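Take a look at this one chain, the form predicted on its own, written out in structure tokens.
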Amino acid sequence: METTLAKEYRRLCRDPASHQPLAYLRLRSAIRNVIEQRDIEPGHALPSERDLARALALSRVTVRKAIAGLVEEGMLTQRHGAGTFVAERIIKPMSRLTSFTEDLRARGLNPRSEFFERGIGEVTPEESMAMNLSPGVAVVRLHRVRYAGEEPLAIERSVVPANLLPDPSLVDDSLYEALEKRGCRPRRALQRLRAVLLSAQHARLLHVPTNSAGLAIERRSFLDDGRVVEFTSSWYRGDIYDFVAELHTD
């Protein structure tokens, strides 16, 4: 990887179209390019600052500044005492209605949840409108942080009608698995995504700096008969998740 990166850095130095007179910006672009070209795979380590500085005839301050920008962008991660690594991103297709747990298990990751709320209450006006429920109806509320192993990935607030899920303790990791056991797994969903800057509270729970890039997602899921079975608001880390949609002309 060190040789490939050195070649890309020198190519950018010779390229007048790069418009990057500062060495740390050229190095940042070179690292980004080799990552995007998959010359170094997600999860793999970069050469040390000392090795990069020696190979490219740069100061360690320049190398450190280039890497710091990519860490801030979420392309690289740093582990104390271990080095700098290419961030491992999770690709979430938007063409299939799957759960967080199913997505992570399919990638060989270990999903788990840390609950802040798991109880029953009366539907709020906002929930009533979103789920087409009458005032006073009982709903189950689940508020949790979703993890892959020890890494927090998302915060979720889910609401489900209590007549479909009468006991919130039935939900361990996967809400959809609990619903499927009761014969009311969602069959379709409407989902809205928007880019956000994570608040101090959300950033603390997700172990990222305040105002880090995130994705806010609102989902309403339906049964075959049109009833809303789930109303979920989620906040995902923007440095880990890519949401991908397949588009057609017809």
Ligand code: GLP
Second form
Amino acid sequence: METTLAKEYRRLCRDPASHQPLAYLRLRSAIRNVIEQRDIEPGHALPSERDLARALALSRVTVRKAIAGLVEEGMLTQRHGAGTFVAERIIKPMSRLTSFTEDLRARGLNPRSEFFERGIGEVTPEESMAMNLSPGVAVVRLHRVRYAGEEPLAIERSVVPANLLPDPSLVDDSLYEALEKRGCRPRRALQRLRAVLLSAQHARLLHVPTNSAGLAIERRSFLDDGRVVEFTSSWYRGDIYDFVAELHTD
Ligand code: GLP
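Could you give the coordinates for the form predicted together with the ligand, as opposed to the form predicted on its own above?
Full assembly next; the chain just shown is listed first.
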């Protein structure tokens, strides 16, 4: 592992195309490359600052500077006294219609939610257009921060027609579990993803700096008969959530 990193660093030093005169930027690129090529797996430790400095004939200040930038980007995490680790990302396959709760449990993580709103109200004009509902009908609204254990991952605002889910308190941790119990779990969904900079308010709830990279996702889910069952807007932290799509030629 160390040798792959050292090799990559030396390759960048020789490569005129890398255009990187500063050693700490070259080392940063080398670390980024080995992580992206999975030569160091998520959750695994980077060699210590001292070992890196010695192996690459760099000063510890240079090594520290290279690492600090990647910690800021969220690619590395530092645990006091334990060292520097490749950040673990949560990979979400895009082709399956699964819930947040299911995605996290499948990875052995502990999903939980903090509710800001769990009530019933009248559909707004924008929601009624998106959900194909008549003006004035009742909808259930959920506004939650979604966590993996203690780590906030996403903010979600969901709207569900009240004729499908009459009581918001039926949603405990999982919206899809509540819908499943009522026989109206979504069967199909349209999802739109967009890169965003997280606003101060969202960033605060997600424990990241304002303007950090995020993913805004809008999901409209349908029942078999074509009725819209949910309209959810989510803001995910860009530093720990990956969406992966499997593509076929036919
Ligand atoms: C994901 C989707 C949401 C969906 C939610 C349901 O986060 N982006 O559109 O509402 O899963 O998750 P759960 O059943 O855990 O509430």
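All values derive from a computational prediction rather than experimental measurement. Numbering follows the first chain given and starts at 1. We call the rigid core the largest set of C-alpha positions that still match within 1.5 Å between the two forms.
Problem - Core fit, then Leu46 C-alpha moves 2 Å or more between these two forms - result: Superposed on the core, Leu46 moves its C-alpha 2 Å or more between these two forms.
Problem - Is_shifted Ala82 between these two forms (CA, 2 Å cut-off, rigid core) - result: Moves: yes, 2 Å or greater.
Exercise for the section: Answer yes if the CA of Ala216 moves 2 Å or more between these two forms after aligning the rigid core, and no otherwise. Expected result: The answer is no, as the C-alpha of Ala216 shifts between these two forms by less than 2 Å after core alignment.
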